[in-house]
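The chain that follows stands alone, in the form predicted alone, written as structure tokens.
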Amino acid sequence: MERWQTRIDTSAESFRANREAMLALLEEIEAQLELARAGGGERGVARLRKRGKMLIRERIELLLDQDSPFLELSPLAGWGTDYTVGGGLVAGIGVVSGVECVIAGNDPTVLGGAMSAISGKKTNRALEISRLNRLPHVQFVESAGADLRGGGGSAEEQLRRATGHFGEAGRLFHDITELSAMRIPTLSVVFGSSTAGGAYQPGMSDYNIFIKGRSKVFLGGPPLVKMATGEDSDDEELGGAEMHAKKSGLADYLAEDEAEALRMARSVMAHLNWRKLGPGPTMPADEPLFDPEELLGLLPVDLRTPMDIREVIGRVVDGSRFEEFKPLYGLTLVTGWASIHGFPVGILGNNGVLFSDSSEKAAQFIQLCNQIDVPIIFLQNITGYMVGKVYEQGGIVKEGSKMINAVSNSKVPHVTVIIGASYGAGNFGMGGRAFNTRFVFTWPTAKIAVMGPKQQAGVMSMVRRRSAAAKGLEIDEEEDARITAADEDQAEKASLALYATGRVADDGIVDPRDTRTVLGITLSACHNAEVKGAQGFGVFRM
């Protein structure tokens, strides 16, 4: 393979001020970080210490192998709305006992524990991603149970969370006993109370740890029971740790304590035998020739400014090498051959709007790596395909939808990675989040929208100016702008990568000169599952 020869001249002034404006946001970013590490404030931690309990991160800390990495998905999720920042639920991928695995663990310093509309999401995607990856699952539970206060906002939307909420907890306890029917191992380790829903989750793992005075499963507390029942009773014999360990078995492990615990966990995943079925690394997992560092200054804030995505590329991928498929054809895509950490991919990149040929190129090559089980990797810079008469009346519907169909039923893994405009079809077609996409990240300059929000606001002035001339009235201009500029802001804020992370649209947002390491986590998660293309695809319309 041929290795990249940047064009970027690191010392020209555009370079800097694209450097300047990514630490901002990087900066602005770690401090909406901080507060997630924080979970529930100061007075939280104290209560949780004064119980001489851990912290949800040094649980997880104890329980990774020694020095190895933990990538947390979602750390940001709740951002913009009135849930704390991060949900109050650590996630992540780490490996234990030599397993890769997903953990996913109750921060009880944040109301107990207990299972929001926010949490209830990262949940859910937790479970997902080890569906899809075959991962085996360690849960740490320690949950008051569902978030049963109304919140802000009006009927309406209390109404919508409500329903929303239980809609995720019953695919909670859905997906648990799923991945255990995939052969998919599930662990739970309960560190404290867990009651109502939150129990269960230990009752549907294949493994329970429990913890001797801490840990407490029942479906209704000493106060439910007295008053469902008249029955009298204190929370140990109804559903402490040893009663359930020695009574019911829901306990298939009893702890003297939380360190106890973890070590019970890390030698419960030692005997799993586990084995990835797909294949490890088979190429050089040299460093690229570039500096990372240099990611920072290559995309404009000012996305309009165009970027070739090959410098992105050539500070990612082993060594630089970029075999580049069809370089003369279909110009604003670019695809092609590497390796990431040794696993040999195949990357789509965009440099434009997506036209009739780059299209159908794409179309081609993601059918290619489907025929010799490579991933894909889609590097997202897109304001859509190409709209207009002449590109009408050229098939561009045609097209593109024989991309999307590829995309759709290629089976190889995905893993996208949106550095800049990800608006409207382009977002499907660059294997967006709702295309089963293994993992989907965002750098701090990532915008999401249905089209980008000058253009959004636009179309809505025309919408009222025509409604106005249909009834025969006169636009008031100043008003017309004055809404136009709100809508325009408005579609802005939205379109935020804090936005839609906020919201769990994606899996987290990545410093850009992290973007290696993270791929490289990614697609050695995707291993654990078998890698296989699809055997065919759906009718291309010709």
The other form holds:
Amino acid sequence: MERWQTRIDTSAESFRANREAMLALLEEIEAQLELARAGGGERGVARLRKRGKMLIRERIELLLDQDSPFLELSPLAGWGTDYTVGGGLVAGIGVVSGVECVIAGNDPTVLGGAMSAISGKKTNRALEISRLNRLPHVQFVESAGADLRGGGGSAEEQLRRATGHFGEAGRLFHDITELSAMRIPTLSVVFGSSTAGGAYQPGMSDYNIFIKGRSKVFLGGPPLVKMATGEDSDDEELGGAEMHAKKSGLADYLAEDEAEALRMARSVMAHLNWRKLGPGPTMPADEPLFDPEELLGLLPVDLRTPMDIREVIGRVVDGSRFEEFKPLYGLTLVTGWASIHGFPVGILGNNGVLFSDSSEKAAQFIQLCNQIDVPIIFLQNITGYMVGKVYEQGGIVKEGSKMINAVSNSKVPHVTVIIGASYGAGNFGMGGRAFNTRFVFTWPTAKIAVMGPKQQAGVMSMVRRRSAAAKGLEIDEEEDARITAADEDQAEKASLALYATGRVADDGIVDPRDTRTVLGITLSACHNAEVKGAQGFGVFRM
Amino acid sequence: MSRITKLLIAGRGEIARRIMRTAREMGIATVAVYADSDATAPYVREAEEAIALRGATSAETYLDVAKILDAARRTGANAVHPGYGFLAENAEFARAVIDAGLVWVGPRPDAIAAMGDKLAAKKLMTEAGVPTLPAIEVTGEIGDQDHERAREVGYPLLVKASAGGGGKGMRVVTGEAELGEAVNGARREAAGAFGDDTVFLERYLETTRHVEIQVFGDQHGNVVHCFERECSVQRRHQKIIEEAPSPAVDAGLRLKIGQAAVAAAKAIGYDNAGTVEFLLDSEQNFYFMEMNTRLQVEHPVTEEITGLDLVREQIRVAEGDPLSFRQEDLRIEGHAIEARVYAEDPSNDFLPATGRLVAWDPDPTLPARFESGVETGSEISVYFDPMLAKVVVHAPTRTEAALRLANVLQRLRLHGVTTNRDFLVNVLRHDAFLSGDTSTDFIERQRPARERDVCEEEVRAAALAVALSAQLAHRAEASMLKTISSGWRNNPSMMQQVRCTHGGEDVIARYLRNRDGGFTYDVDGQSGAVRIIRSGDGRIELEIDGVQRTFSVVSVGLNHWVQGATGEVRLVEIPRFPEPEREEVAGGYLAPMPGKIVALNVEPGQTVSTGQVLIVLEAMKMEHRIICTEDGTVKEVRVEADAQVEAGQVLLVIDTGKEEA
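What about the form predicted in complex with the partner chain, after the form predicted alone?
Every chain and every other molecule in the complex is listed next, the one we just looked at coming first.
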């Protein structure tokens, strides 16, 4: 295989400036991660400690195999919303007794672990990851129930603001039992309250571990029972751990304390006889020849400056080995074969706008990956498909559709990293979130939008001008410039990585230096399910 | 003259290996014999052939003359070397070997017999003009007459087994009241170890040196001496440090004692290697104690300073050759010291320890001679002598030899069983030892520290070595995500940790791998940077805050032994998920070590008082008395006489009436 050579100059002023800018972004993200780790803050932590309980991250750490990695998913969910950063739920992929699994647990320091819009989204995403990748699912349950707060304002305002409905709720219970039907094991460790609807969380699980004096699982508490039937009862009688272990049979294992519950959870994972259906790593997993540290200085502060995506690939793949496919055709899209932590992958990376030829190249390459059952990595830095008379007449819609057809119907796992721009249909064609992509991660420099903020604001201005002209009105240039600037600013903010991650539109922002590790963990997770390419695609428009 | 072609070694352990080494160098085939528990011992494997003696105890195996002669017959061995201990000083055995037509690699049976009865030997020596101490023999129960004669010998006195050696059956008696118990105990031990329960009483000199002369005779009437060895540093009347020459012997005295020893040997027509033991007082007076008619444990120090191979000389002389050297050929070159490494607990009165040696792996670059019968994985049982190894150094001066030996011992990879290694180091570095102020009561008089003083920094470094080694092992054993960095987190909330205890104190090592491959660490609040420079083969090289050190880490379950340049640090890991603790039995008496119950003095319901001997336990041929520590009544007796017990086993329960109170 031809040895690829780097062309960057790490002593260049532009490299240093890029690096500084990236480090500043990482610093901002680290500050947010610190907030996420703090959960509900000192008071919440103190309350838990006083009751001799572990924090959610301590529980997860004790569950995991020692010194094994843990990839936390969407750690900054809730950023830029009224909810606590992190959303009161920790989810991630880790290794327990040698078994890769999804772990999702309420953070009882945040609203007592109550289910909010954000933690609900994270929970559903965690279940989806288990389902798509055939990963055993571990839940740490300790929840006050649903977040019943309306968010302030008058009743009328609250009703108007809420666009969700209770009728849509409960998907989580459906998804838990669906996992079981798919023979993907589910395990609940009940650390505290899991009452009313929440009771179905353990109810739907394959395995339940309850903790003496701590777990509390019932449909209705003593006051509700009194109101409904007039019966006098207490918490222990209605839903205590010992009762469930000895009488109702809802608890399969009864632990003395939290540590024992975690030990039992490890035993359960150990007995699952878990065998991954994917072939696992098959290639040498040597480190890249080029320093991943240099990834910090690659991406231009101004996303319009071109950057060779091979410089990223060479710092992510095993031994910096990359066998390029069609290197002389469709130059704005780089395609080729490599391996990451030993897992063979096909890589598609943008080196500019997508043209007809690069779209066609993508469609062919994706089909080839499916023919040989090789997962695909998309490295997005794309401002979109080329527009203009020549290109429209040359069939850019047709060729772009071939690419989107191939992406949509491809059956091998896709993992996408958005390193820079991700605009318009470019996001779709390059394995965007909506395309059953197994995992989507962003670099701090990512910008996701329907189009570039400047273009978007400009388009809006033109629309205003045409509308004014149609009415025979004069445009107020000063006012239009102000509106255009404000539009651009808002579009820019909504396109940022933190905005996307805050809304669980990705699986998290990664430090560019961790790209290789994150891809390695996710590829390994994907290999829990069968890795098999599509047998057929939709009709390719010719 | 009959050439030895195949030599059966009627011993075990290090001395069997030592003899085999020379035999191999001389082109002689070797035959080993072994008891059940020695089946996997290195000396058995290294012999050309080995014969199972089928049995557990010494009496069933290495002391069984018929079995050993049968082994020689079956293998066609034409000579027997008895090693030391067991049948080495048994004249009957020597005769039987010779009668079977085999070459006996040892002195004439008559000479053995003459020295075998310690009391008779003393008389013989007095007649030969060698100075001796007053002594009397006692037979049967101690009577009034014995007490009177004991007073003539004078207190303090020593009870010794007539057939004994190696400190077995020996007891110091300071006053008349203790005499009966001491004599009975000595008899039991003597009977067990030598098959002869005759004991005698000898005047006990408190501050003396133990100086012995290596003598060598041949069948042509030549007898020479190979200078002295001093073996004053002893515990439980057993030597632990031996050296040559003695710091207390000058050329003039050397000549005098040497001549006395040669005279002693000549008086019995001695014709092989032997040792004449003397007590030397501060006025340069010396008294004959006994003669050991065999190769001594400590023979290597003589070999080191003279350049001789004493085993080679034994074999040659047994074949009928004359000695290969004359008295005037011998010179003392430098100074040699030997330390005996025992499986024993110095802080628990040097009681023998048992267990599995998880590591015996002396670094080949250590400047010392190692004589050992064990290897990594060897089980140290209750049946035989708990000596693990002899470590011998030879240096230009005594001080250099002592300091070198101390350094070698502290760097030894020797783990799994409690040993006297650190105690030996403390003795060797003791000012009194370095100044040559040694005596048989050195340990009581100078009180060298029984244990190593491990400083906090060493413990911290050891905990890091354990944690980082474990971390490497976890990553190597991982079946999933093996190539991902250790403990990788995209949102690190806490450090990885290994919790241990050291001497009862918690030591918690926390670490976090950094992007550059190094680690940030925190051990009990002390934090810094540590980097793994290299690892493998049970070793790990760490650069802790810029200081590089190499450690060897041996881990078995939750037990970790860390060996650094300054010594061993033992850490016990606190399990990640602790099990509930076992309840202690109130008023229970536990076996301090594994052994056999030889006397059970109480029965349930019996009233007992403080100081009373409840049970006598025997292990490694040494007796240990379980003494009542608080008045009460015997509630339960959980063992029977002759039962084999494990360390920590509850033997009996005494009701002290405290529970009701």
